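The chain below stands alone, shown as structure tokens; this is the form predicted alone.
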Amino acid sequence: MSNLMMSGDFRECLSRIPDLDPELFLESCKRPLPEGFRINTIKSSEENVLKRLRQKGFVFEKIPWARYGYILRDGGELGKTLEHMAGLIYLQGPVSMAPVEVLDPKPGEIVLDLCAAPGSKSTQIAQLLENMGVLVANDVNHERIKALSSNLQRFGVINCVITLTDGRKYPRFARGFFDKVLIDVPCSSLGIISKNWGIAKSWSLGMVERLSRIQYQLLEAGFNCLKPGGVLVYSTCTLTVEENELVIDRLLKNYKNAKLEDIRLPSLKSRNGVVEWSGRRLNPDLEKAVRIMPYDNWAEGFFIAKIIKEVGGNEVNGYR
């Protein structure tokens, strides 16, 4: 498989990713991802659920960058437990919890999860909202919406509206409506190849170009749905500059009132977003974004950017 991964488009892809160590990357692809989980404080106290899990022999450790997040170290399969089936815990990769922590939803806010299914980040947002305010969870895929609905119900979320539509159309009916927006976009998934080796087989530069266009359209739509002073978090589980920094750079060029903000995630190893790539200078504020290689924490690879919509700012090209 490693020979396949290092051939053709994939070899070129790895050579174009800044600061990537191909040997460590391939090693990370062969390692299983750690099993992470969150305690659902909507249904029970953190202490009570942890006590139940310890009594069943599970061994785990706290994730420093995620409230209520843990990594399983021993004890069996959490997915087969009553705690999982009853919605007392949610299985989720440890780095996958970081984007919502950066978004930092607060009780009473109106929050949009634009690409929500199957619901890991929606349930995390709802938990931090403490079932107050409103969560709007959207997805474009009818089958994935079923999983989203099921997970939100299992988690005990009562303040959520589920919508089924192309997220790029959202500004038509929700422009300037939300306090916070999360856009965890569809991507080429280079950061989670160890979950599915088929990603390497189907990967192509053409796919990245197609995805980057969709990603920008979703980002622009989400930004237009923000209130002035609102916060948007853009995230991917991939490593390509085309799907990450170039998408954000385009928004910063088109909207004067879009500003990046620093990201602080305790103990999560990461590196700054790139500001120069392939002979091209990008917005210097992209250093405030974070790029997380799979081998940085021997977990998922991710990219996260936090964008503020300035109050009183003007857009370069106006609303479109």
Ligand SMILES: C[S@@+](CC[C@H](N)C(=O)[O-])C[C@H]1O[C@@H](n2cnc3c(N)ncnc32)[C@H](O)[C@@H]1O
Contents of the next structure:
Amino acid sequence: MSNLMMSGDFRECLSRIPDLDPELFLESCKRPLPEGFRINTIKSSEENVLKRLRQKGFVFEKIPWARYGYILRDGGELGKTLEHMAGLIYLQGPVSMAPVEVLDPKPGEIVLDLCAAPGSKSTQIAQLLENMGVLVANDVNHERIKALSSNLQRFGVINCVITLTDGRKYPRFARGFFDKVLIDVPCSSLGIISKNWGIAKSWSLGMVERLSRIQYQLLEAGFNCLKPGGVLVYSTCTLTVEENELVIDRLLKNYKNAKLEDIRLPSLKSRNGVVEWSGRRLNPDLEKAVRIMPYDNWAEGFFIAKIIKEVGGNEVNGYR
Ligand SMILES: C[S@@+](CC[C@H](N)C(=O)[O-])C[C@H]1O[C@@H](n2cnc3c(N)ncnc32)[C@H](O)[C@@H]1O
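Having seen the form predicted alone, I'd like the form predicted together with the named molecule now, please.
Now the complete complex, all chains and molecules, led by this one.
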């Protein structure tokens, strides 16, 4: 990336990201992200679809951290294949498959995807539910809901309810209702910058602070929608502490029954969440969260935290 294309704010942004190697980061920004895909086992067997793709000359590798996930190595554009149009595969970045693996939905569970469009993770949740149980997929954006709806239909999902509302309002009608909740929030997208160079030009601390406030409100809403004993996964495709650890730290301060859990993702290179920031000590359990730099796996950068809502205890702790 040319220096001229970075705003002063963006230089400042890079210097604020813990452990970031700026040279490697800028190199990762120049590389196209690897194409990943998931086999849709709702519609066909994994073996059958792999055989079809091999016969068409596609070359791919299994992704160790995501069931049914593959990285495309050669063979052309998967997006133009019949398999894609018929919903036998879903194109999705390899690291983007990790948050749902951490959530680990099981057949029969009731799951909320609060910020769901265009549906990469909703289709993945539906697949792991094996069309049993219920998936509620919500988004606030009408245009993006159309893509979500068409992707779920193409994928053959029959156990999904789509809602169009501000996720922050969800506890008004679904408090304590869900076994599992995914909060894949809108973010400053530093982990997928090679897809959109505009991020580097328009980045500002004000934007990050604004996003951080919405992210906390969405996280709190999602947490309030969880049953006691339920599991919540919070994810972003960005690297700032304001949008990641500080959001989780605030929830842990406000809700005594929110506990971070360890995350295991085989062969995915990652580092622990930070527990100190700008002279401030954060909750030590934040080291259980994972931050994934784009150059760790030469794929997307992500942050993932897994939170359990403990049974019993005081829900609200301190300020709101
Ligand atoms: C990172 S994207 C989600 C990507 C999606 N989970 C996937 O894997 O395909 C964030 C989404 O949050 C939605 N969003 C933003 N503000 C929201 C709000 N207040 N309530 C619900 N959704 C919101 C955006 O419209 C956007 O679709």
